[in-house]
Amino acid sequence: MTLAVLIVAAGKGTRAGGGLAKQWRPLAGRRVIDWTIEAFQRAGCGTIMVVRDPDNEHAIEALAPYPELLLADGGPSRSESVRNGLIALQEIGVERVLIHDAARPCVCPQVIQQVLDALDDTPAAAPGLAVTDALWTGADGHVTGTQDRSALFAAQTPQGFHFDAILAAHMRHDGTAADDVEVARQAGLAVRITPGDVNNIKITRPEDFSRAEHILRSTMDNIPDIRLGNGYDVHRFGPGDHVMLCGVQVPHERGLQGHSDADVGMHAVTDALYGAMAEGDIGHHFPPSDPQWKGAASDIFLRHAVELARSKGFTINNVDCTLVCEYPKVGPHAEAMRARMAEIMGMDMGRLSIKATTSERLGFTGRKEGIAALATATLVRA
C-alpha cells in the first residue's frame, strides 16, 4: 500500500508563548519540526508532505534542510490546510495517510505501526489513552459536578485512514473540526481506537517545551549507537606454495604478496571494523613503512582493531567477508576460516560469516592475477 504521512504545520502556535509558532520554535538542540519529521523517517515512512504556511520566513527556513519533503499550503483553519494537503496528494496515488500534529515531536515508532496495521481492516484508527482522572466540571473557580470518564478518551495522532475515504469526507465537510477523527466520523466512518502514549505529548503551553525535552532526551540515551564499516582488499599473486585466507593456510600454486602476510579476507575484515569507528585503516595504525611489520601474522592487526572496539564500548554485532578469486577454491576451508576469526575476534561463529565468489574471469582477479576482499561489519554501543 502507497502511504503518506501528512504533518500539519500552518497553526501559529500562539499559546506556547515564545513570540513564534511552536513547530518552528528549539527543542533540545534542533526544532520541534525536526523531531516531528524523524520520528516518521524513522518509522520507515518514506512519503512526508509538511502543511505550512508559505509566507512565514521560520517555515522556509526549517524545511530548506529537507529536499524530499512534499510541500503544501495552510490555510486558514486546521481542517482547510489538512484539506490542502489531501488535495495535493492525490496526485502521487497514495491508498493510505496518517496526519498528524508537527507540535507532537515525541511520537514513537510503536503508535505509529499500531495505527497502520489497524488500517488492514478498518478504515479509519487513530491513538487514544483512556481518562484515569477524575473528571469535574466547575464555575467561577468551584467545582460544579462530576463527569463519567468510563468511555473517555484523550485523542492523539497520528490519526490514519484509508486515502479516499479522508478525502472525500473532507471535501463534503464544512466548518472546522478538532481533529480528522471528528470528519471522519460526520462522514460515517468506523473510527478505530489504537493503544496511545503518554510521552506523545502535544506542546501546548510554556511548561511543555521541558517536558518535550526530558523525553526526547531520555529517549535518544536508550537508543543504541550502531556503527556499520566497510573494508575492501586487494593482493596480487607471487612466488609461494600456500595462501594466508582469514587465518587460515590454504595450499596453492602459488603466494600473495604484501608487506605483511597479506591476508587479504583478513585485512578486508580489520578495515570494516576501523571503518565503523572513524578509525582510518590498517595502514593508520600499523605503517608499511615500519619494517616491524614486515612478514607479520594479520591477526596482530585484527585482534588490535577487536581490543579498540571493545574498548571504546562497542560489541561486534556481525562481520561478513566475501572472497572474490578463480582460484584458489574457497568452500573446503569455509568452515575453518570462519572458527578461526571467531576465535580471534572473540565472537560467536553465529555471526561471522565468510564466503567466495568469481568474477565470471573478468578484470586482474579473472584472470588470475591475485585476490580481493570485501567486508562489512556492524558494531553495537548500548
Ligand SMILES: C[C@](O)(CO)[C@H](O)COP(=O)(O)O
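Rigid core: the largest C-alpha set superposing within 1.5 Å between the two forms. Numbering follows the first chain given and starts at 1. Remember, predicted model here, so these are calculated numbers, not experimental data. What changes on going to the form predicted together with this ligand:
Superposition on the rigid core between the two forms places the CA atom of residue 375 2 Å or more away from its counterpart. When the rigid core is held fixed, the Cα atom of residue 325 travels 2 angstroms or more between the two forms. Core-superposed comparison between the two forms: the Cα of residue 192 travels less than 2 Å.
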Contents of the next structure:
Amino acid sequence: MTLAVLIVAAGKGTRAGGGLAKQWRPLAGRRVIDWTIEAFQRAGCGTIMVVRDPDNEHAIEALAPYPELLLADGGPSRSESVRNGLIALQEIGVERVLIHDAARPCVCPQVIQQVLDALDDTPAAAPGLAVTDALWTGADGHVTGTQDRSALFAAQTPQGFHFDAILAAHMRHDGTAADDVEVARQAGLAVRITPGDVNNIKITRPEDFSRAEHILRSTMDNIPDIRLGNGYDVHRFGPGDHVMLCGVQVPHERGLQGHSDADVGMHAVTDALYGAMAEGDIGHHFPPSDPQWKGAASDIFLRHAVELARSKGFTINNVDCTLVCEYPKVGPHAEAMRARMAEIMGMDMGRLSIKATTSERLGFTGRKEGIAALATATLVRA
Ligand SMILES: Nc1ccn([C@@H]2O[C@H](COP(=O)(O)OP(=O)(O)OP(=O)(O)O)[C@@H](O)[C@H]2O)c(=O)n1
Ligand SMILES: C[C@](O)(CO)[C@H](O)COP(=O)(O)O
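Let's compare: the form predicted on its own is above, so bring in the form predicted together with this ligand.
All chains and molecules follow, beginning with the one already shown.
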C-alpha cells in the first residue's frame, strides 16, 4: 500500500502568539516542525508532504533542510490546506494518507501505527481521547447544567484515510470543517476511533510550548545512551620472532616491546571501550609499574573493559580497528584476528572490523620502527 503523510503547516498560529507562526518556533532544542516531521520519518511512513503558507518567506526557507519532502501551498483554512495537499498528492498515486497537524509535535509511534492498522479494514480512522472531566454548560460565569460525557472524545491527529475516499470527500466539502473526520463523515464514511494519547497535544496557546517541551524532553530520556570511544597505541619493534596482533601470533623477524605482550591492536580497542565509558585507559586500570602485568596476555585488559561495559548495562555495538605498519602483512591474518577478538568480547564478528594500512614509508611506522593502532568503539545502553 502506498502511504503518504500530509502535514498541514500553513496556519498563522494566532492563538499561540509570539510573532512567528507556532510550527516554525523553537521547541526543546529544535523547531516544532522538526519534531513533527521526524516522528513520521522514524515511524517509516514513506512520502511526506508539508503544506505551508506560500506567502510566508520564513515558511519556505524553513523547510530547506528537508529536500526529500514534497511541498504544497496552503489555503485560508485548515480544510482548504488539506484539500490543496490531497490534490497535489494525487499525482504520485497514493492509496492511503495520514493527515497530521504540524502543531502536534509529540505524536508517538503507537498512535500512528494504530491508525495505520485500522486502515486495513476501514476507510477512515483517527485517534480520540475519551473525555474524562465532567462537562458543564455555562452562561454569565455560572454553571447552567451538566453534559453527558459518555460518548464524547477529544479529536487528535494523524487522521488516516483511504486516499480516493478522502480526496472525493474534500472535493465535495465547503471547506469549513474543523478536521478531516468531519469531512469524511459528511461524505458518509465510517470513521473508526483508535486510541489517542494524552501527550499528543496540539500547541494552540502560549503555555502549550512548555507542556510540549516537557513531554519531548521526558521522551528523550528513553533514547538509548550511545557512547563513542577512541583508542590509540604504539609499540616499538625489538628482538623477537613474532608479534601479537589482536590476539593472533603473527610470525615476524622482530617482536614488539612492552610491559605486557605488547598487543598494540588489542590495547587500542581496550582503550576505545574505556574511552566510551569515560573510564580512563589501560594504564589507569593496569598500571605499568605493577609487576604482576609484566608479560601479561592482553586479553586480560580487554576482558576487563568488556566486563566493565556489561556491568554498566552497555552493549558493545561495534568496533573498528586499524593497524598501521609496513610489515608484517596483516591481510592474511585479519579474519583470524576478527574471530579471536569477537570470541574474547563475546560479540558478533559482523560488528567487528580489523583492517590495516601502511603510512607510505613515512614516520616511525614507515621506517619500520614500530606499529601503531587506532580503534573506535560504540557502546549502547537502552
Ligand atoms: N489555513 C490553515 C490553518 C491551519 N493549518 C494547520 O492546521 C493545524 C491545526 O490548526 P490550528 O491549531 O488551528 O492552527 P492555526 O490555524 O495556525 O492556529 P490559530 O487558529 O491559532 O491561528 C496547524 O498545524 C496549522 O498550521 C493550515 O495548514 N492551514
Ligand atoms: C484537527 C484538530 O487538530 C483535531 O483536534 C483540530 O480540529 C484543529 O483545529 P482547532 O482550530 O484547534 O480546532
